[in-house]
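There is one chain below, alone, in structure tokens, taken in the form predicted on its own.
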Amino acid sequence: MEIKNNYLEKVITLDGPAGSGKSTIAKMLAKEMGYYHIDSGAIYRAYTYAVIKKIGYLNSPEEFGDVFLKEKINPEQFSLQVYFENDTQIIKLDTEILNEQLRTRELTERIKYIADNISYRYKVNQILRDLAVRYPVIVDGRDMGTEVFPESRYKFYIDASIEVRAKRRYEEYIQNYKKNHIDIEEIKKEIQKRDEQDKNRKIGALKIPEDAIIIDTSNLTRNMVLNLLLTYLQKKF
């Protein structure tokens, strides 16, 4: 899909791997700048979430895929909506407000079979491109500076190691869900196995794109990190 638009000078990309920052410092960008994020994980969390309610969790993501596989569920039969309200991004399934029910463990395990599924990617697509022609947004995926939005001028790539990506999970799961018993090691494992399949994926697979700005959170604060991004903005603009 080519795209020739003005809107393009109105978006800012944040690719990298899970856990990096990236949401977290897209919301924080946005605010300063008075853009509006776009959390686009969380939009294929929503259809992930979508169809669990149709097929279930069954009793394993395997199953889970095989049946979302066999039974062809195309998007566009569920009823879901993405827009802002109070400068915060809303996604709602029919009459549901989604929210804390997308970060499940269970539904983060099922979520690579909606991802790696073409109709699916095209749809959220879709979207995010629709969000951004009507309003200046900030993005952040594992592809949006490679193939949904090629053409921004505004890219960076956050990155962080395995180490700290982990801590920062485990004590999202504290703070968030009250789950103390969440082993650290056990996450670190489950984020090295996504980070090969994000790299590996057929479609929409994380890549640092040609002209991004690469940024590395290890050893950075989140507001290290705000002006960092705003200093090279600042210079392109």
Contents of the next structure:
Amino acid sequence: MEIKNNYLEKVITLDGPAGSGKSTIAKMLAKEMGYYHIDSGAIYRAYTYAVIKKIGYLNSPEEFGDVFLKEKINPEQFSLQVYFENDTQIIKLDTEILNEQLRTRELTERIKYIADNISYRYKVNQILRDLAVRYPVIVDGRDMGTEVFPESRYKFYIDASIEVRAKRRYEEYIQNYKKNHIDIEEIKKEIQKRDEQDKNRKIGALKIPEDAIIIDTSNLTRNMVLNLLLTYLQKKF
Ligand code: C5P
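Since the one above is the form predicted on its own, can you give the form predicted together with ligand C5P too?
Below, the chain from earlier opens the complete complex, with every other chain and molecule after it.
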């Protein structure tokens, strides 16, 4: 019990929708404070990648979802490791280190089926809690302050307008994939669809924790957001 109380002193949660900037800020904050950053979305992405490796992309996300359910693929079938190396979160599937392959649009369209599944949610939550017991962490996601670390004292909800979030994702795709034929309106629709799915999930839905500080990053630079968070944290620590 003692460990449990202590470790929650070192857990800072950042929740928010896709493209709100929470991962970028979580990384900066972790560096500034000497904490470790955990990207919980990347773990859901990694399990989605593992399932895709097993059953393929199939013809559509819906068909992928049907086969995933029919074949009862559970997370224990995969050897997925999450750990820190040089202060960075590493996700390894068997011997493969996962990075950019987790960020494609095709994979993103299929995450829903894994993120809606209770076995995967339990598994991811367990991985997150195990890391938080061993390291001081800043953890970003959708349900960090509500489901996974409800007793954390330091909770933030990071938001931004849909226009700003779509623009950020658009720039990310252009930079990462060197593609310039992406339609920003299409990205906006994809984000809106994901917001709907994330907010209406039966367990682990995206919600604002009651005791969270809400920050809208639409008109703020990264450094402004970082300073804002540090100011709030200094008051609380
Ligand atoms: O943050 P990111 O966009 O990488 O998350 C990918 C997806 O993983 C989200 O849209 C959501 O469906 C799922 N997710 C979740 N719970 C979390 C983090 C992510 O369900 N804590």
